[in-house]
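Here's a solo chain for you in structure tokens, the form predicted alone.
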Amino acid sequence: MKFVDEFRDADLIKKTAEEIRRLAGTTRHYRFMEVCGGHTHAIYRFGLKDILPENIELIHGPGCPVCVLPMGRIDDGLALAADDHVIFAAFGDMMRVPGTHGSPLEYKARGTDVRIVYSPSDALKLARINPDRHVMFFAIGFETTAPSTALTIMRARAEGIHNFSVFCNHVTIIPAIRAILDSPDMRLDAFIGPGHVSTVIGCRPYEWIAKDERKPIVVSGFEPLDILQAIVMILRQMRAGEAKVENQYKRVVPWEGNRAALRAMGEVFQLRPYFEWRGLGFISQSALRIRDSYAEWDAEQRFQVPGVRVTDPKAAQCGEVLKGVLKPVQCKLFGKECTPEHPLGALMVSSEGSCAAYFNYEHRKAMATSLSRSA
């Protein structure tokens, strides 16, 4: 399959891993953060950690939108769904994320009208076919999914669909990276830049990381060879004493981004003054809200939102894992009280969560190895 098979070629992967070992040497320890949760899953799924030299450490970043959403926002959305007149619509990866009184799926089991949709336009379709109900779409995601939400709101206004609104939880990647770099307990040498987000915003917004922070950043795809090539590009920069933005994912990511998508976002959204992130606290200018010109389709302006603030369970260490301070396995609850079957935190639920990735690919492998030895 084009753009897949050639990026999984065993010989090329072996040669690239050898080049990484040559460039990395043995005298220095490197800490690279992969910002995107999709990269984290690819690293574990394809066993890339096992072929990298020991002096290259990959740190999991905050690039999972489900993971960084604070529990209070989930409670707020579900509180609005308690009205029998409301249909709560959300992506499938939100269904098992726990709020204070349960996940959307548990609310559904209690009788709340919760629906899984695959796009915002699916939620708008629900509004069309249920004119006597109000459909509230629980929007989530970085700049990757924000354009589709914006276009759906624009379509709702154009078609005069008034029984539809969006509870907006879209966040932006740049302030999160800045918060990570400002964290006093974090030392990073470089970034593997997010591929999906960059298809929308392009590469230019990362230039301050190279210019001001003097750290290389390479936007990468998600196949094994993509990620390994990105590491090679980072190491070559560091060997040359350089710090710049490079685009490994040129087959998908335009340097200037998707201008049509950016225009749609600018039409519908504006930046919030502050927004709370799980593990990172309140970050200014880090999330999107719907403009007043589209207030009729903004659930937060149409309804009375409780504004719940909830701290994570004290024993859970989601914040430290999100910031890359701890590895998933270092959390006291990992693999014990917190598992994919019984998650206590969003990092174990989300399809891009680092805890779920580690559990499914590393923890299970270790358990299988242990069982085979004991047998």
Second form
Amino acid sequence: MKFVDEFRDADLIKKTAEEIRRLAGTTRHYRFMEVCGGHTHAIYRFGLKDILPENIELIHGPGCPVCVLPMGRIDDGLALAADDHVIFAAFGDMMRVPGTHGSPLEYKARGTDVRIVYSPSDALKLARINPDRHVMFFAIGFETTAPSTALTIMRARAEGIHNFSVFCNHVTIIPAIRAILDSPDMRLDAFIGPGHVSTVIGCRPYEWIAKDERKPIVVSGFEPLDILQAIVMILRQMRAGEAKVENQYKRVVPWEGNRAALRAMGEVFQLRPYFEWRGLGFISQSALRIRDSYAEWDAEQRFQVPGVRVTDPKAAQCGEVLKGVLKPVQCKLFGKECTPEHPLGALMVSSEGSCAAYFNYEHRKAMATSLSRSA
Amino acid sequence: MCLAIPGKIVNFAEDGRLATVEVVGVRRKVDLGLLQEDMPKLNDWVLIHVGFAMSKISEADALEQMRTLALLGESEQAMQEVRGYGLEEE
Ligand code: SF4
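Now show me the form predicted in complex with the partner chain; what you just gave was the form predicted alone.
Every component of the complex follows; first up is the chain already shown.
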């Protein structure tokens, strides 16, 4: 437990870990999925694997918006940016994600006008100060981010800014969880629910997981103690033979969610009939498009989008890793052709992708140990 | 991008839509559009995500969140993000 001592609640963490050991016993194996990429990152960084007993396995879920975006969408967005008139604006997380002909950053090096923004409202501002150009914001994210995009589009209309559009790749978490539960090669006992998505959607949308699928789900914060406490709550439910939605992250997540955020999303977005997820395939009603009433700010309605579809390279096993069927190291390319410095798949780009998290913490640690051994 | 950064409200813009927050000494404007139903007051702490205040939190939780970001090795990225919010001139 070498990481434990640097945490503020080191004692409490040790006690919680003991409680987990006691509740988990030794006779069975548990498979819990942390849905959110933020949790994946935290679990690796905090070395929670070393704290948890061996019979608790954490499976990394689909909650990294960069990782689930199919390459074709990146190609589509960049194709629109080929026009000199267009400024392509996206979050920093997108910049190194490979498209068929390179990442946004590589396009930038070849002369495409690519800008990093930290907020959709920055992209709108770019449009304001570049009235003779068109700013296209490449929007990604789950329900945490979608409301901010919605408010920005509403503002563009209110202010009459017409040289601005959004290439919308916002996705919704519930259908992804459903797809994972429906997938035949996936056996899970419970879920650690996403923290920040839940500040927007609240806890109710998870009720079917408990009721119909009989699996506990506990919405959790991102500190080490939060995640361990969520695991205690799950184990307690399982011991009692229950399956409920519980909220470990009450200090941030209201049970009912954020109504202002949900209203903004409802005003601007509607569900797409289906959307392709990298690794999970087409999932119905799993993504958002911009309503016709805001068509002017929808890059897909305003421009001719090529509609590129690309299959990932055969050897890349991003899909299996994304679904939690394979561990990152089990991908043949892991640490060889595919590294954070030269990512082949998006899971290796984002700090929330499980391949990057695994590489940065586990793999580097293992390399360091074997180096010091051979020295 | 999925980071949430804590900031303390130090000033409101006239139309009530934007507020100035302070994040470890750095001041930036954030959008309050998502907190219209539960508006923060002066000196309240909020969690900021992509330039929008997303929820109110206690001061103790805000400080803990900063520590978590530091432990995750993301406080530098968080500050870069805070400095990058280009809303201040509006
Ligand atoms: S190692 Fe690279 S190619 Fe393999 S699953 Fe991870 S991101 Fe995909």
